[in-house]
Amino acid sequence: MTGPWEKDPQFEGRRQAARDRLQEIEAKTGKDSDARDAFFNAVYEQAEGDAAAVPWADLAPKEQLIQWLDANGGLDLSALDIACGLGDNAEALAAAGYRTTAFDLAEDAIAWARKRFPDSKVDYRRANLFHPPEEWFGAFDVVNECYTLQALPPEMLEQTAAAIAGFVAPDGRLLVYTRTRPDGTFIDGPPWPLEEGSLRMFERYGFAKESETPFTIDRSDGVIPHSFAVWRKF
């Protein structure tokens, strides 16, 4: 995947800076429901229109999610993309005939994608996860959520988990992507891989796994392990 950091040069640079940055805001915020609105707030407050101080923001698709959706095109079927930052992935899923929604807790995020989608047919919204309009529950036929169980304390996991888990329609599809790790690791987050026990956390709200891709992703701090997984709502 072409990344941003290859068209541009600085980009790398400015976004471990970014990450320096970022690390004393978490330090001041702290860790818990009400902290984590205010830093992805504060993230996107401060980056002021440079990618690169959006720490996840990758300015492309996922690629596990692309070559899911060149198998699974979306005509007539509804999409739902959870905390969809600048919107790469809602894109991907409205380009493979989704019918597509998008929201994020940050109104700055939505700014920002509308922004660079504005001929977009994906409909940005300011939502939280816990609060959504209620005519959302149950209403997509496929939810995609990339890299927001980790974003948030483990003792929210399970409350994460099942707001997600509601948002979709009987036999709809729901997509994780996250970071793992071993169970019985500690790991003082955020972000919080996920313990690879967690990984069947959906079993618990009436999914059936339907397939599972563990892959790595090399960093200049590290190799970092990931799981992308489809799970089916029967």
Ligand SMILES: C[S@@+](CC[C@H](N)C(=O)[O-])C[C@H]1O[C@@H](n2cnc3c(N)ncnc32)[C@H](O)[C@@H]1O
Second form
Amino acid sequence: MTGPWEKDPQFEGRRQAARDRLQEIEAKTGKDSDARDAFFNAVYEQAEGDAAAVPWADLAPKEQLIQWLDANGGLDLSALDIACGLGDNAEALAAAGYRTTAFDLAEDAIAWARKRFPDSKVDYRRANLFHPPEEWFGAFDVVNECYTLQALPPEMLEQTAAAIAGFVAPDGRLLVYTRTRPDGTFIDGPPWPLEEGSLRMFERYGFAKESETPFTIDRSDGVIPHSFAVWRKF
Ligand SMILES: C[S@@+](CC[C@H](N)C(=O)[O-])C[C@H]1O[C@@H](n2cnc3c(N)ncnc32)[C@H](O)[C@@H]1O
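What would the structure be for the form predicted in complex with this ligand, rather than the form predicted on its own?
Up next: the whole complex, starting with the chain shown before.
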């Protein structure tokens, strides 16, 4: 993947410093819903416009999403990007032809995404996953979820999955991009990679799995197992 890493030799150093600093903050603060909200708001605010300080910001859409979009253009379909951060995945959905809405809890993330993509066709909105506009229920042909399920405490996993699943229209698709861990293993997050088997929870919300691609991301601090899965709503 090309990105700021190539153009800005100091980027990786600042990214690692941010990871270390944020890990310390996360170790000291609570892991409940309010603490996580405060944490995410603080990350974007304290970054002061430096994307290196937002650890999950690749400044590029995810490769697996791009591959899926290459084969599944939007025509006149609608898409929702969950917890969109700085907007790269939302922009990819819009570029593939989807009428795209993207939202995040953090006002600063939404302002930043709008600033990065001033001519964007994406409707960027500040919204909370757990208190969304009513008209979003069952309204989207494609819902893209990337790294939100793993970012909230395991006690909230069912609630988070239910909220995400609720946006998908009948016969729509739900795309889920997440870190994974073997079933039955404990993890002291955040983040909390999903147990491989737990992704099947979407079956309880009326979805059938269309495809799943396990893959790894190699980073200087280790090899990180991931999954990209596509679910179809009945
Ligand atoms: C790990 S980041 C992933 C961001 C983006 N999806 C990406 O892949 O770059 C998790 C995002 O979820 C957002 N978030 C956390 N809780 C949320 C909630 N209840 N409603 C909306 N967004 C939320 C955070 O502000 C943050 O941008």
